[in-house]
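Shown here is one chain on its own, the form predicted alone, set out as structure tokens.
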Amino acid sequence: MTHTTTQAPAPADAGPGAWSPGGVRIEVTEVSRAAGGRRVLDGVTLSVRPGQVVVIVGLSGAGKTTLLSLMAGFTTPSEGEVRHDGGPIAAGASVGYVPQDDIVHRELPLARTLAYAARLRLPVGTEIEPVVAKVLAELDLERCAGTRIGALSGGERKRASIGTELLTRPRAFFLDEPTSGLDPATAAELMGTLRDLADGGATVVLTSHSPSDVRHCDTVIVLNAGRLAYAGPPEEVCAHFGVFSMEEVYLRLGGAVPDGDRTADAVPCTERACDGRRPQAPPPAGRHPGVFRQWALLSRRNLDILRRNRLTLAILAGSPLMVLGMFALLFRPGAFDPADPSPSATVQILFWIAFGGFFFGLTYGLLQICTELPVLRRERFVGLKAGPYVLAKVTVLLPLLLVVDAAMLAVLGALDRLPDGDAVMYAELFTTLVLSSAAALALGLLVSASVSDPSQAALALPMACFPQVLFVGAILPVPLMATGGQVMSLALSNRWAFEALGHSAQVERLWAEGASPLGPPLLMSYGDSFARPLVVDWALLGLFTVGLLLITRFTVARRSAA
């Protein structure tokens, strides 16, 4: 299909972009997109003129949000070009971002959310206070500045989503379905809001399944099964499709599209009387935040968030006091007396502390990046870096599961279900439990960079779990499981803290020269496995923390790109 374009005239005494307000000239060039083995969009060609508010509808599937992230440059067209204000599109360019789930934490208040996102964003130096309370007096939330994102409504959470696009002052808004969900007065309230910033110069594009949200924009853009079916003033919309509403043309979209395909410019700003319109300010310049800036406002973020989410809070305190529980009634005391050891109970009372210690750092991790992932590709979108955003993690979490770790042996040790040793000994158990943390922590920020939501999340504990339990050697002493599992044990971090807690509390001696009769035979079983020196083990788990860690930077940067 050829799609021609016709532009409407600048006026006659403007030089080349004098009549601008500020806002984005965006120009789509026959542009297609393959996605899943088809087209999602086949030979777009449109162009979309400065402050104006244009929306993109279409049936569901039609590729409204395909053109949206083309048009605001988060994805690339598979052929074809876009371009703003006449050049390609470039890396960190003045556009807002507004995709359907919200880009704002909950557990924050409203004012602290948009000051932390104005760091991340704005020149280092900047006055953050004014800014936020300029952007939320425009959007009429300075009432809402203290209260916390969760508790707004479905339109005040929408306009702080836009918030923290405004804080930068961009030249052109991208939005997806920004009125879903929303009742009628609500959504209309929102289109108000946005014809705002076009009067204020910027470019302002949307998706919408809402019929009325047609009537408060300058252009509609409609897609059929990814091919352009009509771009021009939405009062002329109804007769291109021969109908007498939008929600005919809806019903029109499942049949044949008529003939006579057409493609147009948007209303130019000069014909619809914009002469007091503000010029968007230009955004600060300046250097912005570096690398270890980035990790250290990420790390105060992620600290105010958990303190602010009780019941995050009380799963981390309350999954170790449940564990210590079972640790108490499952194991008698003096398991390890060396009068008259229990050499069964021993392995299992040192596989189970070092299965807690990996337990707690996977399931801290486990939720950590998949709940926030439209928050994440957004702020890498305008320069947040993959590692700082890992690195600020651990940040957090660590220091948490350090506690958890000297808890748990304090607690098993007064409860005499460790042996009697040294400082030196129980500085040597914890720092094993420590590492045995970190690398399940590793594992477990991994896991949730890999997955989509926490459902998929929750469904990857069980098989990140059973082979740390059957293959470290608890079950089974590794010299007498088949090839297979040998191999498998190598590339389990449980077998390692496993077997250097056995170092620690010297269960080759404890065997050898108890009282019990179980203990040479069931030292034989094991070979050599607690008589490698503690430092190979601890080895090992720093390379299992730091690899993961590496993985897990590299598949963050790559799923927040997408």
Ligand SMILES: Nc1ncnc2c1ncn2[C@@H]1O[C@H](COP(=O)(O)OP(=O)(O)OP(=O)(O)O)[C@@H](O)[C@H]1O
Contents of the next structure:
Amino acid sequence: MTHTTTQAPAPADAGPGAWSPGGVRIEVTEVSRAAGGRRVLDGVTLSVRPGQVVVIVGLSGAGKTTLLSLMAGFTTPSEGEVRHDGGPIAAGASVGYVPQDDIVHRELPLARTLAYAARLRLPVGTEIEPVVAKVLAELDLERCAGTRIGALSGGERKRASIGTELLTRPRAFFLDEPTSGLDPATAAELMGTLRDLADGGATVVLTSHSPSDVRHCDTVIVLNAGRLAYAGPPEEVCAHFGVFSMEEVYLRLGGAVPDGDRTADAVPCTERACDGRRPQAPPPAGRHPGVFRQWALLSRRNLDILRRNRLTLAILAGSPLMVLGMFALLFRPGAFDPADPSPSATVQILFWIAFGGFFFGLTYGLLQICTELPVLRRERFVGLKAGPYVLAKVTVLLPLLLVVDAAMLAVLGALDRLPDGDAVMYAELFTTLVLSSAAALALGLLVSASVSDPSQAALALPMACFPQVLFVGAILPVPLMATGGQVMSLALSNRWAFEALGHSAQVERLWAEGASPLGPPLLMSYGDSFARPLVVDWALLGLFTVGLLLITRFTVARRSAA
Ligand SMILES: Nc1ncnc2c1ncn2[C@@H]1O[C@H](COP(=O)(O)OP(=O)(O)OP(=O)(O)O)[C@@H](O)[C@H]1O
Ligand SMILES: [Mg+2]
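The structure above corresponds to the form predicted alone; please give the structure of the form predicted in complex with the ligand next.
Whole complex next, starting from this chain.
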């Protein structure tokens, strides 16, 4: 099915929609989508012309979000096909997708958020400030430019999400329930903005639960349990269902309703939808940011977000301080003194230092990805690579861990809780600790990429920690473990960190030659656990880090894919 549109002469007044090079024609043919073992969308066929505002309505669970993301190319159909302008959907700038969740970080001011989004999405060398200023003006958000996103009202925040999409001047806009939670006036204002975009030539498709949104649209698509129940002009929807109001249409849904006997292409194109083209500026062209630039940009944004999140910073800095205080209270000084050693205390001190390095690494990484999945998904859709994304997390967090590990060793050394070693020994202890923290950070990032929200990440914390306590060799030396435990210990980074620390602290010599009678039996039970060359332990910790980061990268790619 084809549609022809006529290009009207450009009016002098170029309003908010003055940018689009013409919208996208969308054709949905016999599209079905299976999820959770059933068809959540079933044989939907419709087409949408450029310049239209189309609203998808239906009861909760009818398949509105599913259809919207299929039309945008955000997900792929199980059967049938979706075409844009008669061809396959091209990922990138021609499509703007605003999911129901915010796709903006709450910590940053609005203008800065838009500037980061613009740098990620627009070609290298584009002058960013004018682009951001224009979008702020178009969405009537100029007075909020310096306001933190988290402090914006719901409607302003929704417009901020739309703003990130507007930056690239997409030819088609898809919005999932943009008016939900807004008061009627703000909702009408937002619908007016969308109307302006369509008048500029863009194709606008949204889902909604609000009967009043329907009035602002050219076409209404009604879904009933995954099937198309109506597609046509808003004025005729009530007559189609034999009712008098949109509310009654909802009441009819779920019961027996006429099935798919209208399609959107049967709708005559309204004057405004087809003839309202404005002067068109081409979307910015040029080379888009490569992986190195993406990494640098995301690292800067991560640092910016962290710097502004005072509570998170306080927790990140405060928890090591608390743990250090507890170590100082728990362990008496001089446990490593050869004249009066405490072999069992030395095991515990070394283990808890190793576990401290692990725990801080793990917790630093744990909330990094699951808290920004909607942003990540959206940015991946416009070309962000998973590798630079994961590396940018490490770039910002690893230096913090370096400081924490150094502080832990410096304080414990000053308080006489560590052996009386030279700079080389301290350098070795520090290297081990940093490598252990890096492996744990990678594990934290992997867990964060695998779960769906922070509460699941919090539940995963004990699961990640318990084995690193039980099977490391501090509670029970590895040679004394059951075979299963010994095999398990091989896979735990903390074991190799603990044994490397023991190697550098020369516990074997202390236990063999120190004054305590407990030393030799302890040495017997540990066998040659601490005899391994340090480089082997370090190489293993490095392998854990690289391996876990690679798995995280693939997990991020998989979780953020269609
Ligand atoms: N990944 C999935 N696994 C299982 N079921 C799914 C999945 N995705 C969607 N569904 C189911 O498909 C149906 C349609 O989901 P969809 O999100 O499209 O509904 P909706 O019309 O947008 O609902 P709402 O108005 O509540 O947002 C729902 O019953 C939902 O539970
Ligand atoms: Mg939905």
